[in-house]
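Take a look at this single chain in structure tokens; it is the form predicted on its own.
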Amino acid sequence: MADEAPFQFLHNEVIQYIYKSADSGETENGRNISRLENMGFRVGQGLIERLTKDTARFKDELDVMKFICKDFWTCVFKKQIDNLRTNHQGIYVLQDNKFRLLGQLSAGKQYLEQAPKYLAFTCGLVRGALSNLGVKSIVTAEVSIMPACKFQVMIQKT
């Protein structure tokens, strides 16, 4: 658990750094979310290369998603995804009932508006990992009750 704290501190500092230099406008907020998501994308690409170097090829995208939910999530957040659902048409929902990067925020409703900036990096992580595995996707996140969150992964057919 000791190696978890530096990651959370780094994540918080990156968010503070990006938001400190920006205005508070809606357009600027969208740019900041994009910057965080792009950072996560690059990290996800590199991390998945290291995790899959000794892994056999995946049969299909469901196997890829299972790998993301078990091995990838465990590597990053020290636990597996709590729930994986799919409609078998390219949409997957990953639910984490106690998302570590939201743990430092209070559970009150007033903090729900702050949640997207704490989730953008992780959306990028997942999208980058999937991209390096040959799966083009759009990843979004939603929070209804803190610290639980759902990541929706929409697979784009090429």
Second form
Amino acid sequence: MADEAPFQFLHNEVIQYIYKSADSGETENGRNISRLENMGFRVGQGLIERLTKDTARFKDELDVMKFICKDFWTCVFKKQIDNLRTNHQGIYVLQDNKFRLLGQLSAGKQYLEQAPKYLAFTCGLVRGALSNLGVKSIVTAEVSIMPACKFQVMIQKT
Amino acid sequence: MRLTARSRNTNMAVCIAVIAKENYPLYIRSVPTQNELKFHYTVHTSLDVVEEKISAVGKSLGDQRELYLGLLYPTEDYKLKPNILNWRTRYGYVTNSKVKFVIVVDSSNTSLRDNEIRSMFRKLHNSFTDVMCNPFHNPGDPIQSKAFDGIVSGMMVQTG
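I would like to compare: after the form predicted on its own, may I see the structure of the form predicted in complex with the partner chain?
After this comes the whole thing, all chains and molecules, with the earlier chain placed first.
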């Protein structure tokens, strides 16, 4: 319980920092998002290395995704993904009904346009974790009603 | 006296290598001999066996999904002692991120136990994880960590 708050505060500050430091030069939004995403990517890579240290080798892609939904999510967000869906052709949708990083934002529509910057880091986190496990992917997020959000993972076939 | 010293040595590795996901070496360290290239070759040739063992997942009857791959292959090395065959045994280990560890041990006597090798890999993996989580380390770059170096040195045959 005690370690939840620092992560949330740090995450908020990182966003603030990136957006503030960018204000002087360029105001381009996509640039900031990708900076956050890249940060998440590196963190995800390291984190998954530590988390999978004592687990058995994964059978297949689905096995990896399940690990992300359960263990990985629990480690970072103290809860599991509520719903995992797949079309068995490389697209996975991870639904979190009460995403912790959006928990502090008003549940209405008021701050909906602010949501993407609170999701970018997590997108990177998932992409980094998957890439280190040998699964190349593109991760996008969408929000329709505030604390709930969906992450779509598209596996890149090589 | 001489015998005990020798049997301790044979439990230690003569070469330890870390190989990246894309099969290029991240780290390789061997006891200083005339032909260190030989060790590179030995490690390189064991990659096929590692690959084989990884891809066998799901096909075999027993659920062999452990990270520790066990004994890979013994190689004979005529060079060191022309009369006596000097066997080198290679053990493999693969992390979930597909990074491979290979340990080559001198097995002129068969006193070493599986457990010991296992715990060596365990230590190596722990240290490797620390390296990966170091924000100054760039994943995919050769390992230059002193802590990791120290762990490896502790497992190598002490010369001199």
